[in-house]
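Coming up is one lone chain in structure tokens, specifically the form predicted alone.
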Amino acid sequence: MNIKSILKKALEESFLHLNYSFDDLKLDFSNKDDADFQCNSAFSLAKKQGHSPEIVANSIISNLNQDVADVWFAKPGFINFKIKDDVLSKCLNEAVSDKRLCLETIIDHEKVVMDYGGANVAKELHIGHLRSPIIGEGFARLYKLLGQEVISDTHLGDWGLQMGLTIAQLQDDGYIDGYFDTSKKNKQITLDTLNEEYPKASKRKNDDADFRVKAETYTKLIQEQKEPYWSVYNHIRDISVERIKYNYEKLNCHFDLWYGESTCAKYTDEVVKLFVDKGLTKEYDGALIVDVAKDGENIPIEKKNPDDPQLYKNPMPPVYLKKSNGADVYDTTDIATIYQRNQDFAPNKIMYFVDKRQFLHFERCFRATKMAGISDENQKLEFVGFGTINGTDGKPFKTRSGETIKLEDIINLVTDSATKKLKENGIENNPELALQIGIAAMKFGDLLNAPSKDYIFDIDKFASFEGKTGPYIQYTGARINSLLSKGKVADKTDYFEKLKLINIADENQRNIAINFIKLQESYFACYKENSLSSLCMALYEFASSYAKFYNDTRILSEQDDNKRNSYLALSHFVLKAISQAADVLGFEIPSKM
């Protein structure tokens, strides 16, 4: 039962009877204490009808079926609805016995490829890699819950200059001699080795021109799968991917595909030829480019000095398909990846969860794929850009020494904080539970914000068992688990779900029911807004409404069996709803805290 849909249908029937346009129909949750929903349509209709809002509102009310809610007029032109208690009871009893809690699905079914994670091979995961898997995983789960087909791909950065740089440095430091001379032995390469070698190479390329040329040459040889560079490359990739998977699994992030930029390599020549054959390319400084600027972009600004380099207004750089040495670049591989995904999956939509500073890169690639017909006009290419994570000083979150903090250190930080909180609650030596709570703290703290916003990483605030935090949601669920265990409900799940025992009988229970309806609506708000913030807020309000009921009601000591069973059935229902929402956000509800 979708109460908001029922009210909307009743309003539509009244509008149809009065010959009012559905374009003016507005139904929202009310912020008044005495009403659950509010319709403000009378204001816009009054102007069209030449009557006062009061007359129009009362004409709508007089044609409304009032079986679901009590309806009344409120000045100057509002129509208020208060859902009847028996209707709320019926709504919750239907939901508790349904696996999806009667959550509707999106009518327009889509196959969606989601690109998130984006870790780079041979590089240590750091805090800059945190938001993509958290946000992307949340949306993958949301889309699946709403009935969409999702294919998630981490799209590893495994094909760029960092690979050539790393191999060149490993060679200079004697790690891979055996690959070039069988009479010699290779040194053992570990993740720690790569964490030392790549930063060294990255810094070195800025001061050593010969080394940079060597690294660029090695990059091209890797892309051509030339030995022994190809074997070294695969060895490095395997070492990195194993650790990347380990850290993503700790974050409770899972992928259908572990593809990388290398996966689309076999398509790059085909894609480049497609652009060339369509006459979309031109040469610039030895490189092959595609101009993707629209009218009004790349407009020259009048020079003050004829010798100054040309500047542009609203610059839209071209797409680079080939470097001057013939190597592929990020533009090439990202466009070829879209081509590959369309060949393999033919998705209706491809979504990218990437740092918002990458917007221009993806906008250029999206335009190029549309120009070349790689992505047809009906396919949606969406960029969901996220902001940075800052410390409490408002600056990008770093170590005390000023270095970028590792992702693994972030996970350890939130886990240690959770360990201390658990110790205060009398629970010690439970690292698995501490990790669960730490991940919830981190994820909820992130997703509470719109993706595009920067936010402050405040571990003390995020890990609190009170307020708008993941641990607060978990604590509410753990409380209910404990209650149901004491009430011996665990053995009677079918009994509490099938007998429809929930009976809404007071204001606290009403608030739980109304906040559940808001929670269900928030899933669709998140789908439209490309932000999970609405779900976080609705989940917090829902958990808070149950907390008030829990604190104000003697549940287990209630002597009236009907009331006691209703309270326990309601608690069981709340736990299911909290667990469903938490699962979308990517964290678990523990049995105790």
Given for the second form:
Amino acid sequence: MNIKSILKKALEESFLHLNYSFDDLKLDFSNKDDADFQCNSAFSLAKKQGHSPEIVANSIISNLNQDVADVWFAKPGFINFKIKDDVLSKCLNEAVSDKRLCLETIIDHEKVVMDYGGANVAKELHIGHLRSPIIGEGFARLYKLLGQEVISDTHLGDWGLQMGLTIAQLQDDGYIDGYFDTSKKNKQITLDTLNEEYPKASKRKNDDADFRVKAETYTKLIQEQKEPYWSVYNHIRDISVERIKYNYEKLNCHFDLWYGESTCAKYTDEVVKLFVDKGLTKEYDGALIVDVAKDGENIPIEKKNPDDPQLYKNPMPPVYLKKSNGADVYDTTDIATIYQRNQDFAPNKIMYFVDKRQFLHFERCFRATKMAGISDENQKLEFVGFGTINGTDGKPFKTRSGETIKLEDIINLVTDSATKKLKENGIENNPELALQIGIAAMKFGDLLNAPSKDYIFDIDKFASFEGKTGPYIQYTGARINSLLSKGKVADKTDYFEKLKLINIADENQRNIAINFIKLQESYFACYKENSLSSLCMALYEFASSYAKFYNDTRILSEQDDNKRNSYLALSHFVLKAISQAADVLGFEIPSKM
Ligand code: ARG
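What I would like now is the form predicted in complex with arginine (ARG), since the data block earlier showed the form predicted alone; can you produce it?
Shown next: the complete complex, the earlier chain at its head.
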């Protein structure tokens, strides 16, 4: 049972009776101490009815079914509700025996492809790759929980210039001689080799034009699946992907598909032809482009001097379908990937969890796919752009020597911090637990912020066992775990779930129940807002309300069996609700910490 829906229904009946429009119906949580919900509809209705808000509010109240809540009027026109304790008990007892804790589902069923992770083959994962898997995985889990069908695809960066660069460098350093001349031998390529060779090549391309052209040619040859480039490419890809999988596993991120930019390769010719046949393409410096600018964009700014480069107001660059050497680029693969996803899954929506600085790339690709009819007008293409992770100095998080931080180093950093905290609590030599806590610290610290916001990576704050942190949530859950095992009820889940033992009897317990209702509602807020921040906040409030109850109540030593059972059943319920939310955020609740 959903208490808010019941109240809303009661209000609707009263409105119907009074001939008031449902458009004016507003029901919100109350921030007053004595009320749980409030309805402010009387203000807007009063204007329409030509009565005072007081008269309107009282007429609503007198037509209201008051079975679930005590209802009263508060000046000048508020209607307040306080849910009856036995109704709260019933709600929780019902929820505890339901697998989804009676969480409703989204009525409009959608099939959604989620594109997140986005690691690049041959390049080492770094801090810029942290937010996409954290946020994307959270949304994949949220959508599934709310009943949507989700297909997650990590969309590896495996079709770009970095591949050609790496192979050209490996060749120059004598690693792949055997691929070109069978009388020669190859040197073993490991992950460390790639971590050295790609950065070397990437630097080199800026001052060595011949090398750059060679890398571009190799990239094209890979895209044409020409040997031996194709075999070397696949070898590098395998080495890289193995490591990427290992790291995503640590982050608790799992993908349905390990596709990449390369997956759509079989469709690129077809896709390019679609644009050409529709007359949407142009040639520009040998490249094939599509103009996607709308009115008011690309307004040339008057040049002060004829040698100045042309600048534009509201610049909207074209989409590149082919480079001048005929190779595919980032635009090509993203557009062809939409085509491939539509062939394979026909999703209602595709969501991208990518650095917000790529907004324009996606905007352009989305426009192009709509123009070509690759994506029909009903299909939603959503870009969820995320901000930068800054250090405590407020600037992008770097190592002390000013280098980009590797993803593995961040995982080690949070794990070390958790290890220290555990030691203070008398728990040593438990690397698995430290990793669990580290991941929770990092994820909660991130998801508490709306994706588009930059935030400061403050490991001491994130890893604290107190405050709005992942470890605090875990700690609350772990305390319940140990309470339940001390109460000798850990194996009596059925007992608590069938006998409906929860009996809400004081203010602390009421607060838990109300915060549970808020927690349930926050899932829908997240769905609407494209941010998991509301869930983090509501989960924190919920956990805090339990902590207050836990501190103020003698649970295990309670002599009255009914009370003791109710306390334990309530605790068991809270653990379930915390676990449900933590699971969406992508971390676990340990049995002790
Ligand atoms: N590999 C890209 C990068 O590192 C992210 C991929 C995002 N997804 C996409 N469909 N383009 O920037």
